[in-house]
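The form predicted alone is given below as one chain in structure tokens.
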Amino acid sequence: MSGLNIVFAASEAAPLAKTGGLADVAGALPAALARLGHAVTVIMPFYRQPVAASQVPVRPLGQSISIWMDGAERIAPLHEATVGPVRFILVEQDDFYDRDGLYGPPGGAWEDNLPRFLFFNRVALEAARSMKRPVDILHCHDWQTGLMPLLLATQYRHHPELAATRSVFTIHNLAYQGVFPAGWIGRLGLPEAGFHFRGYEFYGQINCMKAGIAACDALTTVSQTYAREILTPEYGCGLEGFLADHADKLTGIVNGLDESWNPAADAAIPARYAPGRMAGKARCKAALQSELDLARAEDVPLLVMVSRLAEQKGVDLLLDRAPAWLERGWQLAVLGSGEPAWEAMLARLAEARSRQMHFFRGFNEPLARRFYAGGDIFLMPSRFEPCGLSQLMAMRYGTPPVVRETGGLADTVVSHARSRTSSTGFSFSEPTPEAFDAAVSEAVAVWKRPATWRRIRARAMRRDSSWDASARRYAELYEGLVARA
């Protein structure tokens, strides 16, 4: 079977809207299906900011849609984007997403985030109503599209354009869920038949991941070892018993990265180099040590990190060890923001330290691009991960990573205590900062081993961590759902 009509809706996409991976996927994944012979498009709120800097040329559908909600209509018109295969529809409500910020004001969210994605999933679900071709497939992800499903399954399946329509929800981030006070039902019209504790009911209010996971056909999240974890206490998030009762529609299925991840092509980087030809690899370290006023010198490891600051990224493991590295002489690099207090913490050692360590608050893609090719070692003491990106990147372009054993990183690093033949990075299992510690303790170790650390560094850059591969199982799972239809 080919040439399915799919429609995924998601709060953010690449490269028209980002906060984190969530719109990696959403906007390479259909891509890469779209490569596959099947028709996909993506139907997204219009953040008018974030989608100007973008630079994607915009245009008027020429089309509106009335939605009553919370006792008003609300009118919403549609636009559209062309990137590469992929058709964006992007949803116009200017004072739902004319914001600065997605969600939330940094470190917030916004009071109304359920009206805000409730509204996005009605319009997005009259947008496919109102297609030349019957749906096959309306891919949801995470919990601002999780009332999908559910509304799909009761208000909208008489709707003869939706009646074949089969609904997959694909679980990002399980810690994220959307719960909203219950007194929302009857102001957005949702279906009160669900709310019980075997659908979207939770200790009394509205969970919408619980709807997506209760509501879908197929359920996805985004690596084999976190579609796992989920179901243990440890990682369930408190629906870890409600995740077993759906566990037989549950698949996991890493993520890949797009093309444009690329050492020997990218121009943000200031020297390309591939597998074989690896010269250009020891000019990004030293024109990074350049740019970041680091010490200039061959011998010396240089461990870099692009994270959001917060505790599920391992950030506490690393302040703990950072103090022991630097005054063993190695350099060390960080990019990103978060938590104010880790913040501060590592400015103020950066400053301290300020020839072998360097701390950029905030993001920044380019620069990010050039601590993936700068760097000699990687670091992702992620507590939990459902499947990460960060550590395919570094290894695309030979930095091979550290990590903990969890989710997604357990799937795509094969570490070097496990199997000196194969190897791509290293790992520890138990997340404390001396675990973490020998770990990077041993990467350093092989990388003063110059013929080892070539050929883990040729294997970590030849690992295929395109789309392509992830695709046809996805595709593979559409097919599946439409032929059982």
Ligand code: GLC
Second form
Amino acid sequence: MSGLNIVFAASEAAPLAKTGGLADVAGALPAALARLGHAVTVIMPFYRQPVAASQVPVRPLGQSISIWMDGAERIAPLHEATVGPVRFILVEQDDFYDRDGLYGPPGGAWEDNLPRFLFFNRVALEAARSMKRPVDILHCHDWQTGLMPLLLATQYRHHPELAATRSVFTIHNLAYQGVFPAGWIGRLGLPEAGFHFRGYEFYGQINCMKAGIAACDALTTVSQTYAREILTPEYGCGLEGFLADHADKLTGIVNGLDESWNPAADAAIPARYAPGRMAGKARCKAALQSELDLARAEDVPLLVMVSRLAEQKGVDLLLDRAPAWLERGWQLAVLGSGEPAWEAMLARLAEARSRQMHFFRGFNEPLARRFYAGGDIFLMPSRFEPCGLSQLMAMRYGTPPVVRETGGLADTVVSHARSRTSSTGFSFSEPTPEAFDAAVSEAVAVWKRPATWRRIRARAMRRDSSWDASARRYAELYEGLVARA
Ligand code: ADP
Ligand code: GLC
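Give me the form predicted together with alpha-D-glucopyranose (GLC) now, not the form predicted alone.
Up next: the whole complex, starting with the chain shown before.
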């Protein structure tokens, strides 16, 4: 089959705007699909500040889309950018998207997130309609684009340009479902017929994630283990029964990493290295210790974490054990932002032990790269983790991770306790401070045995985390949908 015309709709995509792994996926998977011969366009909101900071040139497309919403007409000029083989279309609407925070102020959510993202969804559908070549696949991601499969199947179905378009919906994180009061339905012109318990109704409210799950032609999530976990009460976040009804169209496809994550070529790190040429990694550790004002010591393990500071990430487990680790003389560096309470606790701990612990509050990608490169051991004690990209980055940079055995962490890290000959990291199962402590202590003990450590590190670096295999799986899924149409 010749290449498909694929449109991605996502609320963030690297390198233009990023708060987490969704952006990594929405930036890199399209490029991998393009390498397989497909045409891919990514449509996203035009967030002026992060887009300007990315330094990717953006030009006006010379096309505007008009949408009536909430009793008024809004006109959205479209803009265009090209990154490698991928075309981006950016939807301008400054009062919606030019704010400090993609989804809300620190630790919160914008009150008008439903109209903000519904507007984006409608403009994206109109942009897809107006494309020269009919769109074969509309691939939507998380709740911010959950209403698109519903709109495609209802209000947009009669448009001949979209009649053959099939929708794919990917759950990146079921914990955020986009739930809003039902009063918006009439105001925003949402399809009333779908508002019932088999559709997008959830305890009397609108649930955007449910809308996507119910209406899409194919449903995916970002690891096989998470695909099973979301069918259980613990991780289903109230949708496990509903998801079970749709399990026949659900598959788990693990995320990959794009090529920019490569310590042999990364310009953001102070020295480059590769398996067999590891001197640069020691220089990265020394440089990170200096940059963070930690004691310059080679023989002290430097534990690092790069994370959104949210419940999901097990920050409480870290905070519980960190004082004991500092007591043992280890070093700890945390880069992250999120819940103000956790930020404050990390800052306090770091202040008291500034030569041993550093907390950098904020979102800073070049610094994240120096953390992955300069750390000895990466910490990721997530309570749940749909896929996780940070552990893949840590492995690629030769910093074996300590992870909890959940979701994509269980699928991508081979634990030293399970196999001494194929391990790429360390893991624990119960989400308790004791279990986390035991796994980190094991990692530090093995770190002190250089020959064993070198082998784990080399295997971690050589792990194939490229997008190739997973992009092929998405392509097969798309081709199956198109063939069935
Ligand atoms: P999630 O999407 O749940 O946050 P992932 O592990 O899938 O988790 O992806 C996180 C991505 O965000 C990675 O690319 C990671 O490097 C990046 N990241 C997280 N926090 C920060 C931060 N404070 N500064 C820079 N990058 C960060
Ligand atoms: C979500 C998940 C994370 C996943 C990312 C990309 O943010 O929390 O586990 O890697 O999406 O799919």
